[in-house]
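First comes one chain, alone, set out as structure tokens in the form predicted together with the partner chain.
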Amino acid sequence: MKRVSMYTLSTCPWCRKTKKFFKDRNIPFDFIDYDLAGEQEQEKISDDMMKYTGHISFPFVRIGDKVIIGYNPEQYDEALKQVA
């Protein structure tokens, strides 16, 4: 499994910035656009997110064991150092 995975929305500008952040640094990542997923997958995603937050807010990024909600390049850098 890749060290970086994320839940995103195809409609969200911050999710676009987040994907760009990792692409620009050639860091491979997995992502699922929540709004383009089927109903069952959406439920799995929201159940997973609800372990960390009461809000289905995006982007939702997992770097190693660290979860970062919202676009936050400083925290991405910090978390990437931990899994380096």
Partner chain sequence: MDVEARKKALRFMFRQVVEPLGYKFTPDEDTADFCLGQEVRLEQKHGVPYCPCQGLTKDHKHNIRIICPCIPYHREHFDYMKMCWCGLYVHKDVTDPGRLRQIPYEEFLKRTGRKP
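Can you return the structure of this protein in the form predicted alone rather than the form predicted together with the partner chain?
Below: the lone chain, stripped of partners and molecules.
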């Protein structure tokens, strides 16, 4: 299974829905709440997001080498299917 990781905001309802999507399917994932991270970690996250998308937006989900911005279950499912 491809690794799932995400950058989220602790106060973002779409970020909570994204985490719930993966939890409900028993798909392990790592996440960092940007707003709760330290300044250096936030800078690293911002640089990573800019490298992949050219802007900062949450949730930022990485499934393997595919990046998906926002709550988008259809794209999550599609990226997960490419895992096998």
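Residue numbers count along the first chain shown, from 1. Computed from a predicted model, the values in this text were never measured in an experiment. Just so we're on the same page, rigid core means the largest C-alpha set that superposes within 1.5 Å between forms.
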Inset, instruction - Could you check whether the CA atom of K44 moves 2 Å or more between these two forms, using the rigid core for the fit? - result: no
Inset, instruction - Superpose the two forms on their rigid core, then report whether the C-alpha of G54 is displaced by 2 angstroms or more between these two forms. - result: yes
